[in-house]
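A lone chain, given as structure tokens: the form predicted alone.
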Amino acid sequence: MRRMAENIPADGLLVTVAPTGAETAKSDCPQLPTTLDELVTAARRCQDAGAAMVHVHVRDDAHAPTLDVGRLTDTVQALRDGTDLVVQLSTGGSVHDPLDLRLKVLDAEPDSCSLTMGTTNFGDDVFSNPWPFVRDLYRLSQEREVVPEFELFDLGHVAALIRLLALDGLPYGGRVHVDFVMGVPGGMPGTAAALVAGVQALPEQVTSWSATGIGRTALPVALASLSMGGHLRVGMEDTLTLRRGVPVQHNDELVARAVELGALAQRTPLTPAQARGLLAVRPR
């Protein structure tokens, strides 16, 4: 793995935020922020409370998924208004979402974009990322200068991303950003072994990493990371309750536990501007 950015504390923890999702319904959870505002102020609140990343889908006015691109850049300009965070806009949508729709989510010009290294088993359902479809969106966020943050829910991910950057070389910026998405049914499990098995399997090119744990596997890959020396992504998308029958109430709240346990492994968040460094996010 190659080093760290310069002037990036080296006990330094890169905590992203995923307030939303596409999976959840406002009927079943209505503290879900599917709103402009409520989007904002949940991003505004996480950063308060050490976040520097925010990764972002968004609702219609039914509060449905959509990749309705004015949708999406005015949520950009919004966050960019309301806070300092790293924006990155989802490009997975939904699980139905067709795949030209998905690459014209940088059209609304994100600092950062999810990019979904293969295909996978989400449930019931099938998260579609073909091959073509991944060196499109690839080649795509080199010409309009956006970070990727490579997703890897399966090992075979890896093996994929290895191929990409082998292929198309290296993303805007030149750094290597992944995270893990552990725990979906159908993908790697949010286990400590899983993680070491992808971490060790990673290119020599990838100069961070984080972790995400679905549902009850969020503490454990959150601890499993911390001690390995990776980041952390949480949030509403992926975590619905604090413990067992104690619903989360507000995003911040898992911001704030990922802190916590940062705090415990002697690691402090990094700022806005220290993530920008890290990521090597284009200058606004």
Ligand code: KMH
The other form holds:
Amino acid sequence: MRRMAENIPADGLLVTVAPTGAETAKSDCPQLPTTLDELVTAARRCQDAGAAMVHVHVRDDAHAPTLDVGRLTDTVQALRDGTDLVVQLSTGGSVHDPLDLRLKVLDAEPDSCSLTMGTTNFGDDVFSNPWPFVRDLYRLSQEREVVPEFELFDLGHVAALIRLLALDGLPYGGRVHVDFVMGVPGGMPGTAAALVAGVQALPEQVTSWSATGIGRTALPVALASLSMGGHLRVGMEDTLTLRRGVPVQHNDELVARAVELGALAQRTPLTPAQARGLLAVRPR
Ligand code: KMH
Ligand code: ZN
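In place of the form predicted alone, the structure of the form predicted together with this ligand is requested.
All chains and molecules follow, beginning with the one already shown.
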């Protein structure tokens, strides 16, 4: 792995929060932040608890996932007004979103965007990321100067990342940040063994990596990531319970737990400004 950016403490821990996602219905989880006000409040609380980046899925007035560019743009602006967080928009959307709309997400001018490195079975559905789409989205992110976070759901996605970087070069800003999304039914399991295999396979251009475990794999993945010096993503997109029978009420509970685990591993949460340096996002 290449050297980290200047002025980023070696013990720094990037905590990303994914507060909403596209899979959980508001009716099943009324505390899920789905309105703009709820999202900004949740993001602010998460920043206060130690998060430095927010991974955003937007909902419409009926609380259903949407990729409406007007809403995405307003959301980016509201998060910039209400927090200092690095704003990352999901280009994954929901499994039902068409590829052309997913490319349009970059019109909302986020700091960062997710970029999944291949198609994966996703529960009973398919999360479609054909290779030509991956390349189109990557080249668009370079053109628009938006820093991608490469989402790796499977070991094959690491191989695809190696191929992409060889063909199309480095992202805007020159740093390469990846996130292992583990424990999706159909993707790699949320285990320490799978994470070790993924990290060992990363190309040398990668400058930072984080991991998140879906559902009950959240804790094993977080502990495995910390044990290897990785960063953490947490949030209600991925995990709705703190432990069996104890629902998450606010995303900042998950952020606070990540910070506590980090403290045990002698890691200090990065500030949003430090995260901007780590990821080399464009100053806006
Ligand atoms: N909602 C999933 C189908 C991303 O945000 O880029 C895809 C997802 C990944 O959440
Ligand atoms: Zn997402």
